[in-house]
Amino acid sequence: MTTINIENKRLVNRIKKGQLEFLLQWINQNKDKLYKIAWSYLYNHADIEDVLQDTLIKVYENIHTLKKPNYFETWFISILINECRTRLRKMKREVLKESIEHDGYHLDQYSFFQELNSIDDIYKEVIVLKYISGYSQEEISSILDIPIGTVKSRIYRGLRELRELVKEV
């Protein structure tokens, strides 16, 4: 076993025995890589926050049906993405009746974030999971729970269209 399946099958346990801060630790020490995942789709840090805190709710109140501990991150992400999708469903059925303005720091940090989320959601969140948070091929396709073949031609095209949108500006 690796250090690291060790070490996730304690966080696991720890977390099964209802000892949150193992969780809220493990958090801190990943938050740079799951809000950039939450803000490749949600654009807004108040909504990053309340899905980051469905997420954490969601995984200790479920932990016990983790089957492979050493798989915990890939859960974790793939909970995470599902939560992301959820509010953007129900931002969708939401009339915005004003316009939001992005301040500028923002759009000057994060403007790749912009011309990304101009493409196919499929394709996004493999981009966003290979080059934002890095991911391998194998571990996308874990936490997407589809084929390595599917996620190799969704990285090659949403990189496809990229250029496409590139070269337009």
Second form
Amino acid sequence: MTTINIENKRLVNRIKKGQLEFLLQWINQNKDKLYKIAWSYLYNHADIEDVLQDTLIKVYENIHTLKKPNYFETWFISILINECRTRLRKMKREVLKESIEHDGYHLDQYSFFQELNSIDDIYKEVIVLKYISGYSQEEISSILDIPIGTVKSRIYRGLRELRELVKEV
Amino acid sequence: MDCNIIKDKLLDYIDGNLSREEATDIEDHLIHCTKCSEEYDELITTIEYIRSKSNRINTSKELSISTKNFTKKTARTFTRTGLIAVVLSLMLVATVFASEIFDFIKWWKRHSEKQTSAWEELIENGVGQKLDISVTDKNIRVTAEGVIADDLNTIILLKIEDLEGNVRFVPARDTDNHAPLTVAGNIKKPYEEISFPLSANYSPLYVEDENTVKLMIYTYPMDKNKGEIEIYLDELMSFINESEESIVKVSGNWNMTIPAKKLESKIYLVDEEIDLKGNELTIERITIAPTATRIHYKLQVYNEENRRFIDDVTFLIKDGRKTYARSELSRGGAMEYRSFGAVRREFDIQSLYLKEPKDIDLIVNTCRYTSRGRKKYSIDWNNLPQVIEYGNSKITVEDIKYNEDSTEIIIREDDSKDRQYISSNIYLKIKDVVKEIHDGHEYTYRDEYLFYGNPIEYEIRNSKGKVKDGENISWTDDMHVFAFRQKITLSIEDFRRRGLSVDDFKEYLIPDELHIEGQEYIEFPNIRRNIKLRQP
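Show the form predicted together with its partner chain, please, because up to now only the form predicted on its own has appeared in this conversation.
Every chain and every other molecule in the complex is listed next, the one we just looked at coming first.
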């Protein structure tokens, strides 16, 4: 555990010094998790890329406001989610569909994306963080800034709603 | 056990978060209660379903997020004041040496004049508020002299006086966990759901008195029409120093709260379409506010036909004989970045607030763009010079020098007379394999590190040609670095700094393929449009 703390501190210091290649490296190391979170909102690669780029800028601009380096990851994710939400708001549904067809992605993947997005956002978020990106309830509570009890009840509710969908399939 | 209690604990049970006894209790219950065991099975099925589906999300596509373009872009999109602030803050880091102090002061004075006079013109015309609120601590007096708040910016003028000595004080540098100057109260960052504490941008302005500095603070607009701004200042340092060691730092409490009123701006809807050689530029709105005239525009960044990617567009406004350029009083508008499609951006020009014009002549001043296209070259490093072609240009890999712990490669840009581009994006790539062990599992990551060329021989040019050396350069939007030669350095020190994993860096000092990814251009479209300003 201590090694991780030191790593975070070093990373944060490096970002503060503007050595952004380390942040890029960190993003690449955590690409799987980060990508899946962004995917659950945006589905297509180009937008995911853009959102990660925007997040990188936000993280760099605001890194000095992060008081506890240990929370770097959850802090990063909260910014990422915020960026995803912002982008989604700006995007029109048509545009989303268009790029999906254009992308030629596997249909199976798209139906999973639709299932995830057919449940309410507040439930989708916790499900994605928990079962797709593997964060603990405590971490999710810190990322979304909601009490642990709420995290738990939202996961439960989200799973039940998804279960209904899966059953229909 | 009650079924409801079980349900409450099922998720933790699945996660393995429960104590042994609790887990056993649940297991016992599940054996006997069909309802709960069905519930459990369904939860597990759903979780498995999500996991298996999500594992098939293709995350292996290469992410092209760049720190290079990002730093370049921000540097470019700084307002001129922003740029000065950056230069000044570099000065803070570098410290001004005794021999340079004279030149520095001359330069500083000239830059300060523009901001000071723009500020004074507004205040003298009754725009904004004059203030006289001071706090004294440690024999240093900080006075808020005024504030101009509008829909685009909030600008505060502070005066910092050393009452016992002759030191010009400015806020100390930000450190890892401390920003000496922050603002709060009715200042809010727009379009943000999460709010961050706001550290403020500022530029120190020159004042004749050797014990005084004025500080122009630029921050976000107020969230109310009338309110209060809290200024927190708790550490100062001497601005001009002979060496790093002679820096004087003083901690104290110069916090204050100032009243402020937000001035209304005028918003004009415009719908002017401009064709930038195939890339569509639409002027959507113009806001005339005290601190700046903001051009809101939409720009198609990428043009598939000519493979041009526009990085940046700047504007001027002509009114009679007078030309208005980038605003000195604005922290700059929003910039949206995308790698394709259209972006919405804002550009801030000097204020026309006092003029109340009925129409303006808007000029597209500069357009910076990058050509797209990645090319790889196998270079016979033992047999230089070697000429490579990128598009129509001939680029020469001139020389390679192997040192003990670094390798230097010299590349000459195309030297034909009619060369259009200003510099090529040239780099070497190192693929680093990292093995890490977490919880007994070994993970392998492949990281790519890019080493870009930096211009070593170049000219600073503007729209008219070469800018004379030694002149007191005042940066304008048309200025750019025209590169003749670039150098790529691979060094062990850099590998270490960037955290490459292997112990033996030597093999990385032998370069592999050379990459060129786009060339940069600047154009001066000089497109002029007369725009009628009608309020909606």
